[in-house]
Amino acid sequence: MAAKKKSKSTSKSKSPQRATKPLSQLLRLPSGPVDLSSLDTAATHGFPGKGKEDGPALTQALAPEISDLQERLYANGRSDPENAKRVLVVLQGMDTSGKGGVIRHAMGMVDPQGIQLTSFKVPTDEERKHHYLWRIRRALPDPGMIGIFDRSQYEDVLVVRVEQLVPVSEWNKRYDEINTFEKKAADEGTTIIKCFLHVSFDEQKARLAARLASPDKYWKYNPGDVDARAKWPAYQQAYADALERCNTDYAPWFVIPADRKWYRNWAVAQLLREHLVGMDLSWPEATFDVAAEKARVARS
C-alpha cells in the first residue's frame, strides 16, 4: 500500500503480488497522513492470477460463495429483522474511476432482491431542506440487505469543498459528523466497507477520450467531468483529507487501485466476500416443528 507509485509499463511487467494476507489488510488505508501520489493506481495487491486474462474468471469464481453468503444474510433479515446484520458498500472516486463498473461486475453477482442501490446525485429541492446526512440516513440498508452507495456522504466534504458551496467552517466540521453517523450505523449492526477507487490523472483522460470515440458511449460522457478534471489537485487534497480524517476502526477506508478495471472489480468482490465470511452467517433456525411439517407435506 505504501509503495511509491510505479509507471504503468513497469507495473504491468511485474508478476502479480501473491496474497500473503487477506485483501482487507492489504488494501486497508493505514492511519495517519495520506499522500495519494504515493499509492500506485495500477497495483494488483493480492491478485492470485497472472494478469488481465485471469481477471474476469477469478472475479466470477467468487460468485457462488458470495451468493450463498448474501442469501444467508437476506434470510436472517427476513427471519429476525430486529437482530439481523446489514452491509453497506460505499463507492467513492473521481469521475471514470469505475463505480458503475464495480456495481455491474462485482456487486452484480448477487441476488438483486438482496441489494439496495442508491446513487447520490445533486441534492433535490426536498433534500436541501434537510441536514446533508438526512438523505444518507434514509438510504441505509434494511436488515439483511447489502446497501450500495454510488457516491455518498463524502460528497459533502469533496464537491462541496472544492466548489466552495459552503464556508470552510461548515464543511470542516462535517468529518466529525460523518464519523459519528458511521459509528452509530456500525453499532446498530451495519458492516461498512468504504472503497476509494483510486484512478490516475492519465487514465482518467484516456477513459474520457474513449467515451468520445464511440457513439454508444456518448451517454456516459459529461462535459462537467472536464471542468472537475481542471481542479484535480484540489480534489486529490480533498480526498486525502476525507480519507485521513474518516478512517476509523469501525468504518475504515480501503484504497482500490482503479487503473486496471479487471483488478478493481476483483478487489471489491473479494473485499465483499471477506467481510461476509467474517460476519459468521448461519441459516436461520426453523420456527416450526420440522418433523411434523414433513409428515404433513407427505400426507398432503
Second form
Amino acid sequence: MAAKKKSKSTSKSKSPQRATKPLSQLLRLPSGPVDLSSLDTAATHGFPGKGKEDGPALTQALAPEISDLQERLYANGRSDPENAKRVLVVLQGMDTSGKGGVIRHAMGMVDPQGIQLTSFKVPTDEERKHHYLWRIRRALPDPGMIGIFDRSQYEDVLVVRVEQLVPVSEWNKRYDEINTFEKKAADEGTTIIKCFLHVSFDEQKARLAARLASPDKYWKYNPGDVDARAKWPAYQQAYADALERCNTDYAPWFVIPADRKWYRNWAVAQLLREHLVGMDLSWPEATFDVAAEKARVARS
Ligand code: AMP
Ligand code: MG
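Having seen the form predicted alone, could you give me the form predicted in complex with ligand AMP?
Okay, now the whole complex, with that chain kicking things off.
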C-alpha cells in the first residue's frame, strides 16, 4: 500500500530530475587562459540520468517549466515592453557541433511565437556595406523574446581571422568592441547565454562521414567543411582567444561538451531553464479593473 502511494506521487511529480549541480556553474568557462584541448568534449557534467537511454526523456521533462517561464517573459513583453527583459542564446561551434540539433531539440520546446531565430551566414552584399555589428544589432531580441543566434558576431573573429578576410589590426580590436556591444545589450535588459558547442576532431570526422553515408543527409554536407577541418588548430586557437577575451559577467561563455548529442541538447535546455528561473519572472499585473471587467463580462 505504502509503496503504491509512493510511486503514484512520484509519477505525478511536476519537477523533473534536476542537474546534480547547476550547469551555469559546471559549464561556465573560468576566467583566464583557455586551453580547449583540456576540456573534455564527451563529458556529461551534471547529467542526472544514466546516459543516452534517458537523455531525450530528461530533456523533454524540462519542457513544461521552460514553457511556463517563457510565457511569463513573453507576457511581460506584451504588457510592458519598456521594462520587459529579453534572453539571447548564442550558439557557436565547429561544423557538425550541433547548432541545428540544439535549436530543434532544446529551443524547439519553446512556443515559436516567443522565439526570434537568426542564422548568420556569409555576409550579403547589403550587410557588407555596414559595420560587422550592424546585422547583429538588428537581430537582437525584442522585449519578452528569446533570441537565438545560430552563429553570431563571433564569426567576425573566427572565420574572418582564420581565413584572413580582414587584416590582423582589424579583427584584433573586435574583441573589445564585442564586449562593449554585449554590455549595452545586457544593460538594456538582455540575459546573454553564450554556448560554445565543443566537439572533438574525431567526432567531427564521424559526423561528416555519416552525412555522406545516406542520401537523406547529403543536404547537410558542405564540401567546404572539409577545408575548414584542415585548419582545425587555427580554428581552435581562434575559438580559445574569443572565449578568453569575451568571457564577461554580463555575457559569459559556457562550454558545452558536444560529442554526445543527447547530453548537448539536455545541457542547453537546462542552461536556459536555469537562466529563466534566475530572472525571477512574475506574471504582469492587470492594467484594468479586474472586478469591474468581470462584472461587464457577466452582464454581456
Ligand atoms: P552554415 O552555418 O553551415 O549554414 O554556414 C554558414 C557559413 O557562413 C559558415 O561557413 C560561416 O563561417 C560563414 N559565416 C558566417 N558569418 C560570417 C562572417 N561574418 N564572415 C564570413 N563568413 C561567415
Ligand atoms: Mg554547415
